[in-house]
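Take a look at this one chain, the form predicted alone, written out in structure tokens.
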Amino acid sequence: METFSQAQVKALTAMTAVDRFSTGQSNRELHRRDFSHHVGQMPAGIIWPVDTGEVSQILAWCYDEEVPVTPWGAGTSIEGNPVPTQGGLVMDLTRMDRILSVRPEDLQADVQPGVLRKSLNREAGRHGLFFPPDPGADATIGGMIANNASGVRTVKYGATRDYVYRLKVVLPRGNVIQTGSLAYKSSSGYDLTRLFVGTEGTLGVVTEATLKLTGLPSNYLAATVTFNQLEDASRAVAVLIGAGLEPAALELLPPQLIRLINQERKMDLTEAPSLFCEFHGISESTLSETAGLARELCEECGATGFKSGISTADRKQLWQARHEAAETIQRAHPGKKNMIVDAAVPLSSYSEMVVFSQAAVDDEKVSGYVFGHAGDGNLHVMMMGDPEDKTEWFKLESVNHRIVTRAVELGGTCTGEHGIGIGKRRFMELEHGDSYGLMKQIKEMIDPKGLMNPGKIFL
């Protein structure tokens, strides 16, 4: 569906203010793609609701009219998660951007889905608190809930689903439900809150969320560790975690990526297989002891260099460079599109997975960078190519398939944090077996017309 009738335009316009519904070409084009190579079908229109009542009214109308609805956050996802596959209506939630309350006595915040992660942390920071999940991009909270986003701090703090207490959700027919409670824990019935986290808008639209906050760390310590081989670096990951050092972040980077970072940011990082580490603690002396033990353990794994005590400014620059690694790679390959592997495996298999992935990239002779959130077994391989060059793009697809298949064989997953979207649908049955059929049944029960973010998660 790429166009609305005059009657449909009139109906949608009446549901919001005049400036919050558009059929303009530029607005529709802007909502056809995210950071990935996936390009969607042109939507018929874009609508910007501002509260639960409007979302309810819009979804009820869409259900009656059988209009597909694609929820949209900041558009920072990289698997085509918010890309409209059947046109219809894109529901842009960025104007639902109110922080409804921060309750420091409960370590909680109530927010609308369009609130940006950094905005929430600025407000929470005034109370000495923060919302830990950090996917790098300044994503909306709604998008993070939809994809169960995580990032560099997951190894210590967990993923988004670990921070969601309560949700207000509008279902496809327009009815509104509330899941969860404000209590720290509950054994009451099915955990519907966790059901909706990670469903990518395929079951409904989250319009409010109560989130858990935690205290800002008193002290930070960052360290960079270099090795001769990626295998040695990846092997050190399990050793550091197994020793009980509780790193807040533990990132693996290859020399090729560090070279790009040095060139773009004028940094002088050693261009060798590396771990970027961060530790949080109650005192500098405690962190100093932690760094000493970390050095010993890394050297036992073959580390050739260990630099800690990095200044606050350098630490921020280091993590900004890591957060923007994907953009750095993209800029180094102008005119190319990205395909990003996002597999995760048990820590015991991480070293094997790193070696396997690098070999797959080398075998196919593609432009690929093996890195990832090593502390939680999450491996990324960012490959660059031209989708119009069928031979080249087939090689990228082949590498992706080999790596994901191997990850699942090792008891892992096809996506550690990016979600399924369009790109990972073909791996769902491989990973979930009979459970995949149950997921389909849940989708069909809640959304029998298949109107909510169609073309995502399920083939």
Ligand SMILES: Cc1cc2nc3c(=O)[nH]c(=O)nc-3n(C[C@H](O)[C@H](O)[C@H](O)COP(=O)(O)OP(=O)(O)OC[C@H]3O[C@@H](n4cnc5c(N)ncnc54)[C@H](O)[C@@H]3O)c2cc1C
Contents of the next structure:
Amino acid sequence: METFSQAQVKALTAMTAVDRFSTGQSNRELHRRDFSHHVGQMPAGIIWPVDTGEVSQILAWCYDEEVPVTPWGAGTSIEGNPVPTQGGLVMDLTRMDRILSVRPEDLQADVQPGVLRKSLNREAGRHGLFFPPDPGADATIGGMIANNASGVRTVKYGATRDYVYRLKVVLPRGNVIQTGSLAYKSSSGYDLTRLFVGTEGTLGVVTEATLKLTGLPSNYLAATVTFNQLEDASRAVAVLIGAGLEPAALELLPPQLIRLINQERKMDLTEAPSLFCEFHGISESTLSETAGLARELCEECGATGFKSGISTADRKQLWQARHEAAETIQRAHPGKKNMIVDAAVPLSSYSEMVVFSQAAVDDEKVSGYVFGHAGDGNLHVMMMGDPEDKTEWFKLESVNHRIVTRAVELGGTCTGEHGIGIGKRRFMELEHGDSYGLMKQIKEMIDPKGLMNPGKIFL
Ligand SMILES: Cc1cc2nc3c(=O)[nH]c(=O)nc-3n(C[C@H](O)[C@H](O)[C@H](O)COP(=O)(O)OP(=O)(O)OC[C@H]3O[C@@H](n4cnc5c(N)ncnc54)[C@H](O)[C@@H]3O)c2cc1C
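Could the form predicted in complex with the ligand be shown next, to go alongside the form predicted alone?
Whole complex next, starting from this chain.
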């Protein structure tokens, strides 16, 4: 559905305001692509609601008119999650961007879905608190909830799912429900909050969330550790965690990626298989003891270099480089599109997965970088190619398929954090078996006309 009738345009404009509904070409183009190679069907229009009432009215109208609706946050997804596959209406939530309250005494915040992660952290920071899930990109809270985003700090603090107490959700027919409570814990009935987290906008639109906050660490210590082999680096991960060192970040990077970072940022990191680590602690002395033990353990795993005592400025630069690694790779391959593997496995299989993935990349001779949130057993392989070059793109698909299949065989998942979107739908049955059927039934019950973000999660 690429166009609206005049009557439909009139109805949608009346539900919002002239400047909050657009059928303009450039707005529609901007809401057709995320960070991935997926290109959606041109949406017929974009709408920017400002409150739950408007969202409810719009969804009820879309339900009656049978118009597909795709929610949109910051559009930073990596699997085509907010890309409209059937045109229709894109609901951009970025104008619902109010932090309704930060309640430090409860360690909670109430927010609208368009609030950006960094804005929330600026506000929470005034109270010595923060919202830890950190996908690097300055995503919206709604998009993070919908994708169950996580990132470099998940190894210590958990994923978005662990930080949501209560949600307000508008269902496809326009009815508004509230899930969860403000209590720290609850055994009351089905956990609908956890059901909605990770559903990628396929069951409704989140219009408000109560989030858990936690105290900002008082002391930080970063370390870079180098190894001769990527395998040794990945083996050290379980050892560090198993020793109870509680790293706040434990990232694996290959020499090829470090070379790109050095070139782009004029840094002088050792171009070897590496772990970037961060520890949070109550005092400098505790952290220096932690670093001493971490060094010993890494050396037992074959580390060839261990650099800690990194200054605050250098630590920030290091993490910025890591956060922007995907953009760095993208910039190093102008004109190419990315395909990113996001498999996650139990920690005991991480090293095997790293070796397997590098071998798959080498076998198919594709341009690919194996890195990841090692502390969570989450592996990214970012491959660059041209979707129009069928032979080349087929090789990328083949590497993706081999790695995901192996991850699932090892008891893992096809996506640790990016979500299913369009790109990972074909792995759902393999990973979930009969539970996939139950997911379909839930979708059909809540969204019988299949209008909410169609073409995502389910084939
Ligand atoms: C360079 C880069 C690095 C990244 N690194 C990470 C990483 O380390 N970890 C990680 O987890 N992710 C990572 N991502 C992916 C991405 O940033 C996250 O998935 C993020 O949560 C997407 O949020 P968004 O606001 O951009 O949402 P969008 O991409 O706009 O939307 C995401 C999904 O949420 C739905 N949605 C949006 N708002 C709502 C709402 N209010 N109600 C219901 N559904 C909604 C959309 O329909 C879509 O399905 C990275 C992305 C980039 C570009």
